[in-house]
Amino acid sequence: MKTGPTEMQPTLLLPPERIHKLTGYGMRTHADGYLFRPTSVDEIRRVLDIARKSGRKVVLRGAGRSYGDGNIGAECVIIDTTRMNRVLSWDAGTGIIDCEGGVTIEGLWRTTMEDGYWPPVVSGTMYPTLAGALGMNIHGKNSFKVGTIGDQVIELDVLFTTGELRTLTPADDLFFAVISGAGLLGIITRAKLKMKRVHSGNVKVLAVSCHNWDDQFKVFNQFEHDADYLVSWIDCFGRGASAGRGQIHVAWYLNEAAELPSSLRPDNQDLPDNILGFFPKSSMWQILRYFNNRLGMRFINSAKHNASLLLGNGKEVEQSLVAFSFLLDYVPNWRKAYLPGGFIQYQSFVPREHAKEVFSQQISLQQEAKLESFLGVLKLHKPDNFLFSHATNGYSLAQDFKVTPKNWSRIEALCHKMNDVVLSAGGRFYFAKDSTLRPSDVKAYLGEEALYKFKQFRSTCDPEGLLTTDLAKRLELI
């Protein structure tokens, strides 16, 4: 049997070297998509073409660091933005760096810190893009002090599915919908941002051993009008009088005398290759995976509080800023321990009045289930103004779930009864961490006006509603 040129014209224009298995950063969600790696604004607008006359949804991916599904679709066109990694401009004076949306964080502090410069909101990981770091808007250990990385752009160009290429500042309503907005506004090419000016590649860090969840609040109470960074570690196995035990970081920028001090040399701010000097890292994850169980981890979780009582308590150090900042990228490859189902991260934002109750209620419900987490880390926050905000004036915990093919509807059940809990307080939640949120949980944090205006500016960015991802389709946001 012929085909004619018009049921033909869809094979040509998604061939099948095209598709890839694409995955979130936790490894359990997957979906294959025709993968384009385009580098210049004009290549997007022939791939979203190639999306509309072959009938395909289009989803936007950067460096794939989004933890469940907010970046992968099922059968879509996706669009790997990483190959626009150009600084088009950066200006040592101001402070003001002016990139492709593709660059990295990495790429922002490599390009900066010999100038004296750093990126003034990192995540965990130096290897998210720019624009997936906007489209999500990330916070880091700071965001108490500075907020989320959207508060600090002066302005970004969006290409939109109509073709349109706007330049949008903190002027224009649309600004604070497409930071945050999940990657289904628009495509962000471009972006300005302030960096934040240091005199030392270093920081002076304190450790803090806690012994419950009153122990944890109290320090962040001391130190949150002093500290430029405060992050802590919680065993979440803790229970009873030492629920909520763990250890608190505190670090501050130093200052060095020298005009151009050695430590922000980027060579001097690179993570080891190895352990002790000799023990490669990148195998670590091969003997992390035989403690990647309850067992393990409680035994993990309880030498690790035990050591920072006896060693690290009340002692200061100084660390490169990337070593502080980028935990995630010190053992190379660390969660391949979590294969083959992968896992989850799952994160509530609480405010302050609520927190002790909500996150100790979390923890209970984890134990009765022995579905631990096996890694929890609390932060402080600030609220801000963007449309899908999971900010607000108090502290978040985030939690690692380890996911088989026996625990996972266990585990869905218990985010559930989490996410009831954390409504409850008028808590939040974070498109990057989520797997599990439902649309009823969606639409009782961001409320039907966040929801409304979305769906407005979606009808006139993307009219032809070709913007998607699973994650959308999940939560019935388009």
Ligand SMILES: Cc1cc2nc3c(=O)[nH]c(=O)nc-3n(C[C@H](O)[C@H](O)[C@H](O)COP(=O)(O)OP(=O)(O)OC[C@H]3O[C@@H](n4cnc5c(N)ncnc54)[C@H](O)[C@@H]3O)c2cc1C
Given for the second form:
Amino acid sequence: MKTGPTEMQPTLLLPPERIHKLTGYGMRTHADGYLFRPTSVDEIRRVLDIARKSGRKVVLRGAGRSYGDGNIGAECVIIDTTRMNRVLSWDAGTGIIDCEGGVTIEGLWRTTMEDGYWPPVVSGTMYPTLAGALGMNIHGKNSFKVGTIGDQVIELDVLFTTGELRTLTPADDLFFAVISGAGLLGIITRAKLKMKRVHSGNVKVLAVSCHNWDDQFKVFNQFEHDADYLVSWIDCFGRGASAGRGQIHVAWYLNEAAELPSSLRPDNQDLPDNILGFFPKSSMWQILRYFNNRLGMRFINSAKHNASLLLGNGKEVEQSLVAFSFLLDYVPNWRKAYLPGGFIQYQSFVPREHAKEVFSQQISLQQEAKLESFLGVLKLHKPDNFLFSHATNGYSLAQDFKVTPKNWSRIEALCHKMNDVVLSAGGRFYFAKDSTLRPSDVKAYLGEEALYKFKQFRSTCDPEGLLTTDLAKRLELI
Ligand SMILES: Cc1cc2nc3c(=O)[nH]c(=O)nc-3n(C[C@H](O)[C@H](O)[C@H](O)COP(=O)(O)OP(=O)(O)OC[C@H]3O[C@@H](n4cnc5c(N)ncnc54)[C@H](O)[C@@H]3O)c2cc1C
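We have the form predicted alone; now please give the form predicted in complex with this ligand.
Below, the chain from earlier opens the complete complex, with every other chain and molecule after it.
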């Protein structure tokens, strides 16, 4: 059968070689999309045109480090901006860096560290791109002190699907919507931000063991006005009087006498290839796999708690900024230990006064369901002005749930119960860590007004409604 030119066109625009099976970091769901990796603004415009002509929606994707479905879209054109990764200018005098959106957090610190500057906000991994980090408006272990990454931005360029490239600053309302907007308003192509001046490549880290939730909040209260970073590991298997047990790490920047101490050299920051000096990190996930079940994780969490009480409690050490900040990058491919079903991360943000009660209830609910989170991480935050803000004057608890072919409906039911507890306490959620929210949950925490404002912005920034994600569809954001 002969094919006419019009029938041929969609195939030419979107050849099958472009089809990639993509997933969020948790690997629970996958979606096939047509992957494009443009290297310039003009090339992005051309890809938008291809999407338009072939009747496809467009998904923006950075390094794919969001856990859920916020960076995938079935049968969509995927614009992956990781190749737009040039540092456009760096001024060691002012600490201001100007770069393309595909520069990673790693790219930032590798550029500025030897001049005595560190990214003001980093996630628990160094691999996200700046544009992806702004899309979700990430926070770090210093969230209570400096806010989110959006709070550090001086200006950014956004390409709208109309083809217009606009520079936005904090004087623009739209600035606060594009940052946090989950890639649904425009393509961030460039951002300028102020890096944090540091006088050492190391931080002083104090470990404090906690027997329960009361201890946790007492220690956070004790250090929040003085520390630069605060983060706690929670053993989600702890119950009764031990519920909320874990270990807090409090950290402070250091001052070294030398103008540019050797700790600032990037090669002195690199994570080691081996654990305990001999065991290759690259093989760790294969061992982790054998423990990655309820019994194994109960054992590991308990052993970690006991070791922290006996050996670590009250100890102060110096650690490189990289080792302290990117603990999760120590074990490459650790997520593979969750295969074949993958995992989800669930993070809720709760006002201070309700945090203990809400997190205790969440953990009781998962223990009753025999679906305990294998990892719990507690952080302190402050509120911000971004449209889809997850932050609050309170605490967040991030939890990882292993998904198997059999347990998904039970995990969903558990998360929905936990959502209700969070919402009744005036809490919030985070799209980067979401796989289970319902549209009604989003309406309840963001409010009708924010969602209306978002739709108004979308009608001018993306009038054809090209931009989408599976998350946006699931949550009826678009
Ligand atoms: C091990 C690990 C630890 C983490 N720790 C933290 C943490 O401590 N704090 C925290 O806040 N988050 C944390 N995260 C989540 C991660 O930082 C965020 O999900 C971040 O957004 C990922 O960036 P990315 O480049 O991978 O973007 P993706 O996940 O690919 O995309 C993120 C969002 O940005 C949009 N987007 C991508 N590119 C663009 C663009 N050019 N313009 C506009 N929008 C775009 C996408 O559509 C999507 O909605 C962690 C993730 C992992 C895997």
